[in-house]
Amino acid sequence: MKKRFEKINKVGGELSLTGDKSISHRAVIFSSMSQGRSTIKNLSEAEDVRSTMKIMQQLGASFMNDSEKIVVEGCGFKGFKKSVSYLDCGNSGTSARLIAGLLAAQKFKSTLIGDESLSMRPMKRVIEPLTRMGTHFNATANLTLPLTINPKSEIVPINYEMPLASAQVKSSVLLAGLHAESETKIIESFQTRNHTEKMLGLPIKYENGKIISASSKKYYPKPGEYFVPGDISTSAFHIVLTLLTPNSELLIRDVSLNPTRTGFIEVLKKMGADISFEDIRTSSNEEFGNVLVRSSSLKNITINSQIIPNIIDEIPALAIAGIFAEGDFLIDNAKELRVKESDRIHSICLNFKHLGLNVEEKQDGFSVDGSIKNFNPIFESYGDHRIAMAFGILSMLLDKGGEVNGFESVDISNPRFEEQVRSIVIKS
């Protein structure tokens, strides 16, 4: 589906977003693991989260809509049942990798499948540690989906030093480790998203510059009430749109402010963005609050490589800010962008070239400078929701607007994107 966006003049008002996708996945999984009834408020409407819910239902959990919350009847410790069909993760890497860890500890064989895009994304990163924990896998020659999981009788606890910064891999191993009597430990050199540790109440310590988290049977999730804050990664597009539109101010209410997720805001503030947090609270050990954004003049900065794992999903939005900021925009040490829903390095670079910008594509990033020469572009989403939203935002900033092919991909994370934008655009 091709979607056209016209130039906007002003952003204003307030915005509330549906639940954070990362937290929603975990709320669905943890409540399904619990013995008894849990509730989830403000669950994400993303297709990715629906994939996780469907798989949990296939394994025996039940979900019921009750007014403004979801009621979940969980299956309890090793209480899941073998599915009569394959477990379809759709486009969701989070579903595939986290659920692989959960299924590694069950009593039955399972097979995970996904769409064409997900079936090209790497699964070796979870296969390797879960194999050390005693699970056998059957996968393609490239170690991608379809993936058949053959558990052994007991999970073997391990100490696993992460070879790459990945919250999905960390969470997969921690989920498997919840099924053992003694502790499985994860050792990280760089802090990645810590939703799994926070929501489960897992112990975390710091030794010699390393971050160590642990799981065992005593931390197995219990029934509870989950409130999912608004999606901070989705808010990145609205924040950038507000910053770059003159005379604009936007308040985003009750959004996730987990420090491992707000790195892109810290980058924008260093670039000169007028962004502040208000009314910070906590639920399920997760911080959330309001974000106030005002129009700002931005200057590009050197982005520290250590923050890359915590801004990886927001780089498409940051890149849009970067081409309107003073100076050259540069991202490196971000090779992980190559294995997202699309090759995001290549996707961003090709779309920027449509504008006539000077673009240098690198193995682990890209640089861009120059002025926009094509004011009536047609962008490609490459089937990637974050690329679609980024270039939708960019189109609204161009004098003649722009078009994005394949815009329906936004349903993967934010099916209400257009509705949200319409609610904050002020016509004059």
Given for the second form:
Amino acid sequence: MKKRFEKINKVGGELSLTGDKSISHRAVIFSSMSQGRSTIKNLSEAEDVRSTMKIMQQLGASFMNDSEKIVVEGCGFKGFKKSVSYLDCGNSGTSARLIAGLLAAQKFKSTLIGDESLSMRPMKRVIEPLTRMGTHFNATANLTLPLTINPKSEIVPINYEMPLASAQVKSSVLLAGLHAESETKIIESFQTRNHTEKMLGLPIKYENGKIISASSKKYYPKPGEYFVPGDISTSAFHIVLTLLTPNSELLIRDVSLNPTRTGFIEVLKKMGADISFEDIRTSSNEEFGNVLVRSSSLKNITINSQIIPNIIDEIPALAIAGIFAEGDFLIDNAKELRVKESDRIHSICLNFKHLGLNVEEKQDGFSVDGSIKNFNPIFESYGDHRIAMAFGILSMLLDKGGEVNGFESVDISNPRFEEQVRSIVIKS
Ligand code: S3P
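Next, give the form predicted in complex with shikimate-3-phosphate (S3P), keeping in mind that what was shown is the form predicted alone.
All chains and molecules follow, beginning with the one already shown.
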């Protein structure tokens, strides 16, 4: 579906977003693992989270809508049952990798499948540690989906020094580790999002610049009441749109402010953005609060490699801020962008080239400078929700607007994107 966006003149008012996608996946998985009834408020409406719910249902959990919340009947320790059909993760890497960790510790065989994009994304990163924990896998020659998980023994606890910065891999190993008496340890050199550790109440230590988290049977989840704060990654698009539109001010209510997720706000503030946090609270060990944003003039800065894992999902939105900021925009040390829902380095560079900007594509990033020469662009989403939203907001900032092909991919994380934007655009 091709979507046209016209230039906007002003952003204002307030916005509440549906639940954070990462926290929602975990609330669904942890409540399905618990013995008995849990509730989830403000669950994400993302297609990715629906994929996780459907798989948990196939394994025996049940979900009911009860006005403001979802009521979950979980299965308990090793209480999941074998599914008669394949488990379809759709477009969702988080579903595939986290659920692989859970299935590695069950008593039955399962097969995970996914759509075309997910079937090209690397699974070796979970196959390798979970094999060390005693599980057998059958995958394609490239170690991608379809992936058959064939547990052969009880889970063997491991100490795992992460070879790459990935919260999905970390979570997968920690979830398998919840099924053994002794501790499985994860050692990270780069901080990645820590929702799994926080929501399960796992111990976290900091030693010689490394982050060490651990799981074991005593941390197996119990039924609970989850509140999922608004999606901070989704808010990146609304924040950048507000910053770059003159005379604008936007309040985003009850959004996740977990410090492993707010890296892009730190970057934007260093670029000169007027953004502040208000009314910070905590629920299920997760911080959330309100974010106030005002139009700002921005200057590009050097983005430190340590922060890359914390801004990885927001780089498409930051790149849009970057082309309107003074100086050249440069991202490096970000080769993980190549294995997201699309090859995001390539997707962003091709769309920027289309505007007539000077773009240099590198193995682990890109740089961009120059001025916009094409004022009638048609962008491609490459089937990637965050590329669709990034070039949707860019279109709204161009004098003659712009179009995005394949815009339906926004449903993967935010089916309400257009409705949200309409509600904050002020017509003058
Ligand atoms: C996620 C982790 C990140 C992120 C993804 C969601 C998660 O991937 O890009 O959108 O919920 O754990 P990594 O595994 O590369 O950190």
